[in-house]
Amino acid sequence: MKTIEQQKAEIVHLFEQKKISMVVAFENYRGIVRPVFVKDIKDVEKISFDMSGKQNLATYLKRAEIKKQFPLAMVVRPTEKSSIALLIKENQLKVEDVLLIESMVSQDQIEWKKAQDIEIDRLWKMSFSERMDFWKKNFQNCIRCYACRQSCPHCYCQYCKADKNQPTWVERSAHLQGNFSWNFLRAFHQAGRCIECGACENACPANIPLMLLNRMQNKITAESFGESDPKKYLLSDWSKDDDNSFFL
């Protein structure tokens, strides 16, 4: 692993070579680690190697500001990484866009991880109805603002169903039958595709933790379809041999 002047420096020589026209990095600011958008060599210095922010940076590739800087350099933890990786899959990126710069993996993710698989083998354990009740408490508190689908790299619809209201997709009032239509949907929509980064759970103000759904569905996923195929997306590959037992 290169040291963090090497990486600087090497960030560096990208400007003078004209290789990248910006990195998104992390930056250390008064405490806070904070997303950091650098465009000038003099403001290298900014960035920061610690990698505890709880942003995914590559949800930023997404936005068409940011696209219009294409190529860019990227400081990634395994994280960004798989959302990148999954991002080419799915043809929004092409390798060419974006230059990785790796880093480690903070253990702050680590612990949180962790403590996720007790509370994952806990809700296991449970009867049905109990788990019902589980989310039945945690999603009567969402209020709806999607933070959860802009804080994730793999929400980059333009125009996402949940806004529209002719028709009306998903019910869009904040109560219990509405709540559990999009806290849903959305999760289906991440059936093997999550990549466990938790930016929609640390960005949710309402605290639901979503992460033990996503996990769980990853668990399922995978148990149904085998682990993900690097060169296929699970919900636009089809064949008439899929096991369809989860639904039958």
Second form
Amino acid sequence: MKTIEQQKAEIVHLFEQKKISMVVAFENYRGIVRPVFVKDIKDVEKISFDMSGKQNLATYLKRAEIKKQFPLAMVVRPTEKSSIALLIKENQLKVEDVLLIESMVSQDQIEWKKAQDIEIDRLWKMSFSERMDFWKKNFQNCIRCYACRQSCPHCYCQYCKADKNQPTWVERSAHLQGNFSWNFLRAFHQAGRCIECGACENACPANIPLMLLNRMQNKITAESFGESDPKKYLLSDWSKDDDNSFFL
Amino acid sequence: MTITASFYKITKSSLATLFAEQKQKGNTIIDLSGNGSDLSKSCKALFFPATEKVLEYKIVDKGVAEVKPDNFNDETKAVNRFIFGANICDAYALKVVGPVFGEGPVDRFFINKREATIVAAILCDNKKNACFCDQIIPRSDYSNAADLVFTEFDENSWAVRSNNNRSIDFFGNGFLHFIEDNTLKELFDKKEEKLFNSENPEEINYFPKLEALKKFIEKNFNSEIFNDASMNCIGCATCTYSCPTCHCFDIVDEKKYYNGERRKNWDSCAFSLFTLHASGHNPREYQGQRWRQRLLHKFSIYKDRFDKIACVGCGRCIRLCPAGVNMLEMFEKWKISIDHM
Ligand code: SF4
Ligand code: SF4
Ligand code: SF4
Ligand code: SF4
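Form predicted on its own already given; the form predicted together with the partner chain follows:
Now the full complex is given, and it begins with the chain already shown.
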């Protein structure tokens, strides 16, 4: 296993060889673990290999400012790796765009996922109307800041359907109907794609338990179409043998 | 300036009785003093909600629509409300944004609500993480920020500073629950002094002179500094929507076949959509330019237009930002250049 010092030396080396112009990683700023963008050898020391940051670094790969810096390097956890793999699969990224530096610090997702499992179980057991009430109660707090969308690496559409008003697909207003439309639209577009990193829920200032929706949906998707295939892409993949019975 | 404030004492149980009486009279009591989230404790949304119906229409014949209301003044009449437990900064923010809605074409939706509402703030005991109200709100405006300012006298009672006669009009006889005691002024002075001089947990090492900051932002309009400082920013609207002084809105029509409504919704300069032209051109293409706008509006444009700073130092944009963007850190980074202005 490489030490942190060795990894930092490798990064310095990459800069020296002009293989990269930027490293995206986490830093620890006064106790807050947050993304940092290192463009210079002298700033390499800022990189913290404490990967407890609540965001998914891969979300920056959709930004025009960042794309200009390709190829770049990113210090990654399994979270970022899964997202990058998905972005490559969906033709949003080329393998050579991002050089991965794997963080050796393991991160433990088990604990928060366990707590969610209990909650998901509880939701499954509810009647439809009880479950509806649960989501109503939560969605009514949504202020439509779109932090959930912005923090998700997989929400990369240049013009989100929620941003269109000619015609309007999703009401922009933060009333209950609009919030239901928005939250379901976002969730549906993650069906079988969400890698369960938790970035959206962590970003939501209204504390909406978005992961319950994402994970319940992933479960249904896996049960209906099988676990995700590294080569296939659930949202656009099809075969003529697919079940067509619901078409009129 | 002559001080017109008067001071009162009220027991917590009398206050509860007063609230109950008011509710019976049909007035609304909104208590923010409990454990709300940082976001929900800002009272901006009570005057300028995230979404609000402006009018509704019905197409009754070819080319003929019925529009309601035809008189905003009547239609937007607000219910009488008493907001208890706002933060001083949030109450002060209502004064800051007042002219936007009240000068020139009057925004009845905001102004009528403000006119029908008494805002009672509670003095903070401590600064929270990232708070810097003391750097921005003038000391003389501090306890003047709300209609009433409360501070705990002891376990069972509040000391109250009343800054105007609005509460007397509002409560009528109910105001007799407040017992006048002008010696309480000292308590307020002492608590304010303590708050102003308390250490900041975020260790704000530096806060620029507002004049210099204004010049600095204007001078650097075309520089890279904003891009560099906002690399982290993911372009959500958390900072602007949670900000008590951000006041941008968008007007949208929501239609259902032959009828529909027009709504006034929050909007944010952090969105790329905010300045997107119909042609597809976007004059603020990068997030750095959007952040420049945020700083310019707060510390320069608003100052020129309304002679006020459109930030009250509540710290929410720093505390709630999912990506760790921090305005105070930017200022600190630019310290040398700002101080040279
Ligand atoms: S949990 Fe899923 S939907 Fe949320 S940010 Fe991560 S990948 Fe996106
Ligand atoms: S982050 Fe939360 S409040 Fe913001 S749009 Fe998403 S669900 Fe709504
Ligand atoms: S500064 Fe933070 S809260 Fe504001 S738009 Fe950027 S990421 Fe969102
Ligand atoms: S800019 Fe930030 S600190 Fe200033 S009032 Fe708005 S949210 Fe509070």
